[in-house]
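Encoded as structure tokens, the following chain is the form predicted on its own, with no partner shown.
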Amino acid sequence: MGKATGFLEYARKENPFRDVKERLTDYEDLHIQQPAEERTCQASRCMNCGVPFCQSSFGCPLHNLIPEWNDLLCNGLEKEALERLLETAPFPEFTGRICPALCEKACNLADDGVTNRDNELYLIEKGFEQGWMRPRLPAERTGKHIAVVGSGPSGLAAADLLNRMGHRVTVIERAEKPGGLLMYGIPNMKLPKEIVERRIRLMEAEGVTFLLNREADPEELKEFDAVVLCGGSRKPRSLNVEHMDAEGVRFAVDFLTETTKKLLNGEDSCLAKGKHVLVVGGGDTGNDCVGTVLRQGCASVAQLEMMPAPPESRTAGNPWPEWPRTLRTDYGQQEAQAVQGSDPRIYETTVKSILTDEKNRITAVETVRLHRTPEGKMEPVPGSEQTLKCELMLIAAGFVGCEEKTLQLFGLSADGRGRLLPENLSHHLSGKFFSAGDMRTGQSLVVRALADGRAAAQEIHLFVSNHH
């Protein structure tokens, strides 16, 4: 423990905000990054607890050293805080932004856990700056050759630490550029795409090989002694309404996959401008949803969830120290809340039906609510239609499971729940092929997918090494 009294002395303090309306202007990071003191304080608050519940499966999938690297941090041992986060983090540069940090709710402190996100970025981008973080080379190969198949969390996580094993690995991706969700799911405010170019870099110079802008052929695919199947859970969840083809209907990965490539060109993302938006889902991709067409100009915007409101505070039916779920406004209801004047997100509400024009346009949706019935369904309140102006759109509900291609391609089949899981529960699905991420375990959180991504990486190196 750096110091026993830290979490005594000193106050919880993240990483604050950029000015909204400054914010608002651009896709620029979100965050004001504090200086070193202010990081040594707050990993001073780190108790080095006899049960750490914050790197256990309650706090971090990776399974971090927390306690340690904050330990190092706080005695002004940042380099070797560094080399000991690297040991379980493999993109610190990433959750350091876009984690929910389970672990912080974890924390023995609770609601005033120790900023352990914004200590571990801290800790990656003094790396960077520093040049700490200089590519690291197995020390011999093995000779066997794994192919990847995705370059999103998951996959990214299983080239790395397969490459850091000595094998020789190629990432097949179709896309024109590397990173799957982390490079065009993700809005530039809330990840930079500069920096998953950099660690791409990195990661070729260590060795990997990326295959861009192809499609991944199972005759190709022979050549490998393995091969790990990472490409998401990319099926986009539908709404069970009329009109859903209708122009101005989108769903959400693919107007933010649309925006993010055209800032990537240098051009403009208007798609919103001057439209009264609807965002259909009160998740993460809802809510980026919502800073994205604020930043388009858009008329307005309101956001639609079928849940009911959660509680303001952790107390009511939320064991600490599981993620509790409470009332959370992002950023980009934050910023709603600045433009319009109040929250954007309405609850307990969901699309009836789509009304549109003669040329089939969105012209307005309307909204039913919802009640939760004693069998804990939630079905519409009789009489409680309501008709919103509606010009575009973005359905945020989540996704059901891998690709109908992905399978046809690779002759495999899907649970139920549309992921290639399989009995057993490990990663390995037949022959040489495998699944990782939320291809594997259904859509779910980023820091998840690179947890599962290295244990596939485990379990693929047996498979290799016992198979000369």
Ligand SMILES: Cc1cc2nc3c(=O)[nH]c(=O)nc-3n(C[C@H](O)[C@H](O)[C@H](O)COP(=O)(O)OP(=O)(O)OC[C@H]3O[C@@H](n4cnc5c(N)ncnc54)[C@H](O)[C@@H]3O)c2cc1C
Contents of the next structure:
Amino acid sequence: MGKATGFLEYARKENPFRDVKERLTDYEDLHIQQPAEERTCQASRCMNCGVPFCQSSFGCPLHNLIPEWNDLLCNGLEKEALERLLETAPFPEFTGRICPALCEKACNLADDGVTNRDNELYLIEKGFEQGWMRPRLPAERTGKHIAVVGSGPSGLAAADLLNRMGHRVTVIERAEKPGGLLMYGIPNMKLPKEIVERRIRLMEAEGVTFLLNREADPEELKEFDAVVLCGGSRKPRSLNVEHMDAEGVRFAVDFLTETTKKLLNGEDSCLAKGKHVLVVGGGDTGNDCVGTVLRQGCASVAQLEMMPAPPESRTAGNPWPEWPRTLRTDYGQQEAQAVQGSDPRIYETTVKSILTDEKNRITAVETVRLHRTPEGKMEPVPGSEQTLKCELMLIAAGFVGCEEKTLQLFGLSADGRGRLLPENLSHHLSGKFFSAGDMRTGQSLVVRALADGRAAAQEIHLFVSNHH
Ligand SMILES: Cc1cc2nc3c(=O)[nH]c(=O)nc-3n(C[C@H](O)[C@H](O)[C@H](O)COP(=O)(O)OP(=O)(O)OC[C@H]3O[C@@H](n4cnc5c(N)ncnc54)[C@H](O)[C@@H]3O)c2cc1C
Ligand code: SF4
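Following the display of the form predicted on its own, present the structure of the form predicted in complex with the named molecule.
Full assembly next; the chain just shown is listed first.
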């Protein structure tokens, strides 16, 4: 432990957000990174506990060796700290920006936990800045050739580890640019796209091949020794109401993808400009939509959430070190508060109907309040209907599994929750086919997709080593 009394001397201090007014004028990184002295203080708050819950299954899914690199960072050994971090974390520049930091809530300092995410980001950015992040090539090649279908975090993590193990790796991606939701779903202000592109360039220099604009083709995959399907959980949950085909009704990821594509092409994205916007879904994707439409100059934005507002602090049913299901006001909601004067979220409310004009354009949404029945179901409250003006409705109600198209292509069937999850919970589907990431586990987090991609790589390594 760098400093035994660090946690008593220094308060937790996260990288702050940029000022709301300033950040609403652009799509640049939300955060301001703190200087080295601040990071050393923050790292010294780590107590190197006897039982480090931060790296247990309550905390970091990658089992990052957090107390060890915090100690090295606190002692000014930044390069050594980065090397320790990279032993388990494939892409700290992603997790350092967008991980919800499960480790910090499992920290023995509980809700005052060590700022591991910001420390991790500091180390990796220092590494790139100092030229420490050079291509790391395997000592020798095994002669095995592995295909990774999909280049989201799970595919990238699998490709990275398999390549380090000496296998030849080809990533097949249907989109124009690699990265999956890192590139097209998660907005630029949370994860700037040049950060994703920087990592892809490094992976290419390390020997990974990316085939883009390419739908996976079973014929083409015959030549590979193993194939890992990392296609994500891409089928959005729809609403059971009429006029879902109306102009102005969009799924969140399609809208966010369009915004990022325009941004990358240097075009102005103004789909929401001057419009009254309703976001359906109170989660993180909904919050990303709120932040995005505000940047586009919407007339107003509201966010519907079916469930009641969570409690402000941990409850008896949700104790430490579990992830706290508490009320969080994320960047988009903070920005809406600053612009509109109030939180955009409307709880225990859903869409009853969509109103359209003669050209089938959305004009308004009829909402209805919900209440929880004694059986725990959310049911409409009669007479609670309200009409909200709406010219753009963004549906961010989650995902229901992997696309049928991919399943049909490979002759595979998903489980009841749309996942390619083998019954024995391994990654091995059949023959030389494996699965990883959201496609296997259902919609989750980047850090879990990374951990899953690495676990799949370990299984594939054993498979190709034993079977050929
Ligand atoms: C808007 C949004 C914001 C999010 N924000 C966060 C966040 O802040 N923090 C966090 O931890 N998580 C966040 N998540 C969740 C996180 O992005 C996902 O859990 C993660 O990206 C899943 O990774 P994956 O590799 O399994 O799949 P994906 O990222 O979905 O990538 C799948 C890739 O496979 C490709 N593909 C699919 N089928 C084929 C095929 N047949 N042939 C070729 N290519 C194919 C797709 O084009 C895609 O590129 C967010 C999700 C969304 C939607
Ligand atoms: S990846 Fe996430 S959970 Fe793991 S150490 Fe980093 S911030 Fe914590």
